[in-house]
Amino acid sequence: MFAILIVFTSLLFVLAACGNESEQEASDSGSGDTESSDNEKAAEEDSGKPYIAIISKGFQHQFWQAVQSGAEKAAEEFNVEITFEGPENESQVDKQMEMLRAALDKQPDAIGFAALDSQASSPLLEEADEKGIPIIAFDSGVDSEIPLTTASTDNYAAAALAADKMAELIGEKGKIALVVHDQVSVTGAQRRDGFVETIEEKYPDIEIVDVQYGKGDHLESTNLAKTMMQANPDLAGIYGSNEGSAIGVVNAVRELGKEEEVTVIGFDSGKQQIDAIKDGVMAGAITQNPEGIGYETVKAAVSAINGEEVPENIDTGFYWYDQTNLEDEEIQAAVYE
């Protein structure tokens, strides 16, 4: 009996020792995670570089990848750290607000922001302002006094040029329609208003029969454009206000076999638009300077961090391109695939 008690007691000691060892390992493991996180944070702090959080309107289009490329070039040139992110598509306002919230929580030295919805972002922009974090708007301006500057295309003027080209190509008469990416962003409103108001003011024999909003989604824009052409068999032209809208219009024209009847004018660039221009399905388009937008956003943020004045607006320019000038050097520098 005494021998059995000795064996049992020894077994308890062994189990207790194993338990303590496991607890220690778990503790060590947890400590390691914390240490790793702390090391990452310390590494960021030790880099000594200002940190700029950039929130775009999306990642869906090649346009945004070109903007990111320009931002990264500027970050390297000005020796700053940046992060660049955006929602999966340009209808995800809530997702963009979550990203802006997370960026604020990281306490960056500056924020670059392209608003999907100016009104929805107002509370967070006010919080950034209260914390002294400079905001640089880009691409789509923000309907607010808080951003120090906006690096963007003059979208109203660019849309007005698109309207002039449409009028020229259809002989300044006939029915036309618009597929616009949205009506809540500044770019959506300006690219609609610049086009519509130019047509209404300068071309009395052109009738705008429909304006629809496809959220920049090419499938939804395709359906909208098909409905427009079916409702108006004599439609002379359709204007798509961004990459997704324009691709949708091109696809609709192809599906209905209207290549010889409907003049398509686009906005932005991308491989499918360039191919459509080469094929003659799209007459031409407005291209911005996306790399320039990204570059100027980071450059302005660095100036703001250093306490330097920045201009109220930074015009990054735009061009009309079609089959006649697609290979020109200045156009090739602005289009992207």
The other form holds:
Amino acid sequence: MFAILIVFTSLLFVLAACGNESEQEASDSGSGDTESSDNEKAAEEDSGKPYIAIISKGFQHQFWQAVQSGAEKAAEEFNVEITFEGPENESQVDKQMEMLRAALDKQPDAIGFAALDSQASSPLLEEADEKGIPIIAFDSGVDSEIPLTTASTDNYAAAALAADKMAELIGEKGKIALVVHDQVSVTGAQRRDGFVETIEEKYPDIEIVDVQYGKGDHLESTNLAKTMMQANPDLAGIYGSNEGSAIGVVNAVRELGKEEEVTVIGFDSGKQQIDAIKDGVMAGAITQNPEGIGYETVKAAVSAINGEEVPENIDTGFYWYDQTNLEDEEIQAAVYE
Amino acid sequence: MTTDIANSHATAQKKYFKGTGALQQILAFASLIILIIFFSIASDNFLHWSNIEGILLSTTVIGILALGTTFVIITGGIDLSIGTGMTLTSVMTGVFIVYLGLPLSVGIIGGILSGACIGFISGFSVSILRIPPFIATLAMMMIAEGLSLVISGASPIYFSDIEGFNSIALGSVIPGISIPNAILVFFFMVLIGWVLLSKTIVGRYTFAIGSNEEATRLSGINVKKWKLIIYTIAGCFTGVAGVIMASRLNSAQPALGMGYELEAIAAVVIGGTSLSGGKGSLIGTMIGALIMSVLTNGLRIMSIPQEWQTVVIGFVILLAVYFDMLRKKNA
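To test you: the structure above is the form predicted on its own. What is the structure of the form predicted in complex with the partner chain?
So here's everything in the complex, that chain up top.
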């Protein structure tokens, strides 16, 4: 018992020392900035810079790291302090709520928020609204009037483009299936609906035989894409709606040796998808502009803090990339390894 | 004294196997057969060799985890750290092979040893520090989850440039027959585990501790030492699962693994190992893991919505535990 106490207290000391150090650094870096502020916001007093808390949907995918790097770029450019965090897993709605609550308690000047579940977050968003903290939604958007603006890809339109490409590549006829990352989030739903509805409206000879959800988990998505091909041996194409889903489909096609038969279309980016496109296992993929999302989020937050008008929606754009344009400058800026 | 209790336990084990205990295994095996027949009738595409191969391949990772954790559960303990522990071992394998450039074989052994380390620490907390297994391994689960993210910098480690890594799981060593190595590794682990559990002193003490820890201790057996060994063995299985997963995905994904421990425990329970300790078998666990993946695969092939798949699997676990209770009442 005594030993544990010693370990515990020494751990606390180490943590306390770390905490002090970073506070010290923060106040040092902010000391040159003498702009006076009339509120009592703790973060601002420490550093002198406006503080923006950014809550993303996760950080396990390279995508979020690209968003973070875009946000950091903007933070440097506009001289603001940011924090960037997200749950480990994109199904942890509850964990994200706790992060948003903690962010509110820190009294930031603005919050950037990518909701895993719009409904679940609305009470906290109202609380932020009452406190006068501007909210900038990013990535998937938030189903609420409260966010001043949303910096995001038009996922529905992007998925529709994926559907058009799929139709073109399989000759506008045959069976196809979807591996979607989840059915709860707005991105999951839009990337499914944009694809499904485009196929149903424009391509009567294409049949969607199955839609399954793999949580964006690589192994889970591999196993389920494999089963889809077993259930439908004549499947012409599969669309994977995010990085983990698309990699799962690629793994499955490779494991079954169906590289020549099944057209794979992905979403997002990452080393394995880029390699799969180079190898010809994946026909192509849609990429968002994650750095742009991060950058525009912080930029909009700064405008909001300064009391400037912000547009209702900020479209951060998307691209189709395949073997033919992978090396283009525009694509290289939007894909990430 | 020591050999006495070991011998008496060995006979008890034989009796158990002949008696009511075999019921659960027979039930599990019968369910597996019934499921296979049902899905073969329900879908033409179920009983194809490539689908069966797919089922076996998707059993490997959870299955190997379940085998290791069977030992721990028979002692009356539980190991919640196996899911994220497996992730940590896959990340460590990446560190050894990709970052440090060590040869493939050294990296694989390193990965398995990392698993053993995780098991050793869990075992140390449980046996020496006397922390309840649920809490000790829950803590280990979180430590492993955090460390995976820290060590990998929260981004995947790719093995794409490492020639031959992918074929650890997906290549086939037997010429002429295309069975992925991962499946062979799984059955090999079943064999190793079965020998350990039913033919060696480790196995005898595993059952003895689970049946009555105090009596085992009073008979002069160093329960602390053996528990430490048993958790470390379970950790080795975690390490093997980690290497197999990394190889199959050709990458170490630092945020996977959470929740895999529950699937593994479910397989153990369906296989007839009692969560209250003292009873269980590795063949049962193998059948349990196969039931889980046959069920998932079959429901998917029938295009049953995923939400319902989860509900069905939940019911199966409920049934398995109910039969376990019936057995105990009868015994």
